[in-house]
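Given as structure tokens, the chain that follows is alone and in the form predicted alone.
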Amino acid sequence: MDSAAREALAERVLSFAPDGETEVLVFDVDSGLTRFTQNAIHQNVAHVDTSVRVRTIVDGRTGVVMTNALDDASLRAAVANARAIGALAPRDDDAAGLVANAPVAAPDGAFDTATATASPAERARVVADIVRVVEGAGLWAAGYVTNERSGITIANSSGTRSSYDTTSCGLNVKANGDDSTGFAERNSIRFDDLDGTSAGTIATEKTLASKAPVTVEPGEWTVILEPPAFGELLSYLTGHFSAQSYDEGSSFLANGLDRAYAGDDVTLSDDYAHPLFAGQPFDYEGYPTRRLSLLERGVAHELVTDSAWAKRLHRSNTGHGLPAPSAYGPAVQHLVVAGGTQSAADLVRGTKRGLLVTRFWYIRPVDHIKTIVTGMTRDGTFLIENGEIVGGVRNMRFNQSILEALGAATFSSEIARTGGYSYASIVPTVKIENFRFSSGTDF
């Protein structure tokens, strides 16, 4: 469903609302996923859906209903049910109301036709390229290749009409040996960026280089985190920049803005328009999203807000709202970490003794306010001695404050888009001093 069709659908839903305020979100997605293991494809998934979310506000009372039944009777019922739910909700005299805003243009490059139309056969060709390399080295591979086309339209009774269409794709591969593994990923807007041969080669080389891993003692180490590891670590920091977390006191920023929380080399931003994102230029209320500096040379300047939290805290709306009303508050959506001046190879060469970490696994919070998390290394951990990678290391568990890590961080000049089930970020490889490992493993 293209933007014109979504907008027509949204207008039809609005016509069924007799009075009060009504907001309609139309989500449309067409995604494909090819999974493989033991060097063979074992699953293809296709997901196609158009859904409508209706929010009504009548006499200060809000109701929300979502449906993917798009006939008139079902859409009328969705509006009626939202109003009925709202009638049972408490009245909120301080609610911000619906956003009134003009359409917002998408960044250049947000939509790629080749990605939108990539077939299972095309995904299988990427898998074949991965397997050819991995299998040729006597290893076996597991992972996935995926592509997606999606669109959103927001229309409300205050006059907001905004639409956005995008594509995304990615691959994830783990090469497996007898006593070692290696990982590679690629995330992009363009399907042509998914190079199976390159990803298979990286994963294979990591697996072979980490054969017969040795045990090293836990304690404080100099670490070099590649983008998959660093991006996942930072995903546990972004919630602190929410105005809701700030106000509730669950964010480290509750200690005050305009003060240093990280090292001088650390600049974090929320930038939907970064070319590797070309992200949604408005939030889920239809308000234009601002490009924000979250940490500028270590100093915190900004919170992300939506209409409700902007009103409550008497701040400007930064356009970071989730579908309202949201128990989670506003959220950072497009995290970008500024790169440094050295290459990733230079970071390794400048390390007398340390660990290179490909990725982390199963990170969980330990102390939220102090930003302490725990987790494991996985799929390629290496010992560095005198500026050279000398071999594989058995996986280790860490307990580390993210803010303390950012207090002693040096970044590479290369950046990459990385992501997981609930986050996406653009980050460089990073070198961190005194990273705390609490224990080792036997694998």
Given for the second form:
Amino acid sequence: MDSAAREALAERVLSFAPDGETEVLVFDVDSGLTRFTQNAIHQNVAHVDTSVRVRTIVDGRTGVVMTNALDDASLRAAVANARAIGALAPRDDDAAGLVANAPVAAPDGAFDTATATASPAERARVVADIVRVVEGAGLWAAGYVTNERSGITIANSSGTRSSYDTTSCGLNVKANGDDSTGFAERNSIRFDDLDGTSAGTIATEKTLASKAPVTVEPGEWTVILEPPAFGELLSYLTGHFSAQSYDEGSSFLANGLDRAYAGDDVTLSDDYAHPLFAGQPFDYEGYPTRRLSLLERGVAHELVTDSAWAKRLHRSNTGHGLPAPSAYGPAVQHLVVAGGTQSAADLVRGTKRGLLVTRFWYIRPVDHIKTIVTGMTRDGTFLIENGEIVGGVRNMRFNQSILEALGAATFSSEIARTGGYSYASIVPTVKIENFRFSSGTDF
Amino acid sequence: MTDFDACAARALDTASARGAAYADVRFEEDRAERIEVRNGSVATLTDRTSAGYGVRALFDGAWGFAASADTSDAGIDRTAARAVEIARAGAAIASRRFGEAPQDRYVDTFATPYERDAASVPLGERVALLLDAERALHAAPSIRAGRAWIDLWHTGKVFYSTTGSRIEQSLLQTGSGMSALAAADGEAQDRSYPGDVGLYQGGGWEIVEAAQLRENAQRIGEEAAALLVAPQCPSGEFDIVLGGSQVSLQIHESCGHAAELDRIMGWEANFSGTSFLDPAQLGTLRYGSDRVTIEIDNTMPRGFATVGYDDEGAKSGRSDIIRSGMLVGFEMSRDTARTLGRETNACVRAGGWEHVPMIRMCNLSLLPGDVPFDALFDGVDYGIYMESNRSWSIDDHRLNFQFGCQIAWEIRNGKRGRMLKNPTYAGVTPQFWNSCDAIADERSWLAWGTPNCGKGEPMQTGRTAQAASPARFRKVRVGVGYDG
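Having seen the form predicted alone, please provide the structure of the form predicted together with its partner chain.
Let us now look at the entire complex, which starts with that chain.
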């Protein structure tokens, strides 16, 4: 469903609300994913859906209904049910109400027709490219290739009308040997960027280079984290920049803004317009998202807000709201870490003894406010000696404060888009001193 | 009202005409209601309905799956044809065949037993319960955020297959919980109840009543505040006693996921990982002590994952995973079971109409032991009793784990003593389960539901259950992450 059709749908829903404040979010998605293991496709899926979220505010009482039944009767019922729910809800005189804004233009390059229309056969060809390389080296590959077209429209009775269309695609591959594995990924807006041969080659090289891994002792190590590892680590920091976390005291920023929390080289921003994102320029209330600095040379100045938290804390609305009302507050959506001056290869060359980490797994907070997290290395962990990668090491568990890690960090000049199901970020490779590993495994 | 029989016939005919050797279609309407109160305000009050269908088609040993909400004739034709097109695309580059046409045929219905339909409880009554409980959480000035919530799910689904199956199910799942965040002087502590995410089970409003939110709210708030000034849990090797909800999570992470046969076969290798288990270990691997018996029972009353049939149309039943400490079974689908020469144990679920069915641990239970809960402290000279998960991490082979809990108490000379903050413990799966020397009896055994189990690509959120009672483990590494 294109933006015009979504906007027409949203207008239809608004016409069913006789009075009060009404907001309509229309979500549309068409996605496909081809998954493979042991060098063959084993799951191959696609789905399309259009759904509507209706929020009504009548006399300070809010109700929300979501449905994917789009006929008039169902949509009328959705509006009526939202109002009925709201009528039973307690009145909230502090609620922020709906936002009123002019349409916001999407960044250039947000949509790629080739991605939107890529067929199962095209995905299978990328899989075949990957498998050809991996299988040719005597290994087996597991991974996926995906493409998606999605669109959102936000319209409300205060006059906001905003639409955004985008595409996304990606692949990942894990090459598996007898006693080692290697990983590579690609994340993009453009399907043509999905080079299966290149990704398969990197995963294969990592697997072969980490054959016969050795055990190294846990303890403090110099580590070099490639983008998949660093991006996942930082996904456990972004929640601290929420105005809600700040206010309730669960964020490290509760110690105060305009203070240094990381080293001079550390600059983190939230930037939907970065060309590798070309992201949604407004939040889920329809408010324009502001590009902002989270840590500027280590110093925190800003919080992300939505309309409710901007009002509550008397701060400006930065346009980082989730669908309102939200129990979880505003959220950083587009993390960008500024790169440094050295290449990733130079970071390795400048390391006397350390570990190169391709990817982490199952990171979880241990102590949220201290930013201590634990997790495992995975799919390509290497010993560095005298500036050279000398072989693979068995995987290890770490327990590490993210802020302490950022106190002594050096970044590569290259950056990459990485991501998981709950985050997306653009990050460089990073070198961190005194990273704490607590135990190992036998693989 | 959609005529599912007619829609299904059209979908299956289209898939067959396009060359599918087998096809099934699952129509589903999922309704989710959530109420969440935060600091005296209703932060979430939503009612979500999503309806659609997914078609699975098998062509030359390759599966295709396509899903849509469009039930027009054209929409059904398009979706069924897309499923076959996807299957053909996979078959075209296949070096091996994963799929085989099932032969089962069931015509049946199933409905979750319940005492009171939660939807019949006036919304005002539900909100009032949460506002009361949340207010009581603020038992000390240091409580900065209180939350209380109720989730209600009603899933109606009808499954049809080209073998003639027609299975209609009506599933009710219900959960509620609350949490208090205390913060002061750069320290923050969470307490939640029941367990770490709430009490989630199959059934109606009786599940919310069983959670007893009002009755426990003040205590939970007081505990959160007390944790701010409690001493740090020590580091070292100690005997530990885990509360029932934490044992449930331990089962989920270090048994349930490890014994998923798709994972063992490498089907999840690139994302959620593989497993340290191997089919050759069936009947030979001592997974745990002889006190440890873990079984699947997808017919269990109040089981969060209880259904009549799974999402590939196989009938629910009981089967063993670990019997008296020995590994004897896995969670299986038809295709994976066939590789072992076994029958499926109906552990396949989809996270919604738009998702392809995949193996889930469903209802996986550690059978209760034979001692009262308090007897778990007997014979412990010095140990730690931990409750309610705060942190969980395990490697992608399901061996090396580290978990943290919200609260702990010292055990000295068989008695529970002072409160401790930030408890963590770590171990390696078989060694840990072999250190289990006592499990509390059925009086403290509860079917804990997990509403947010992530697996698969695209990621699916599954609802599983792990019934458990508190248990004791000897000589466990404690305090990891806080030991310098």
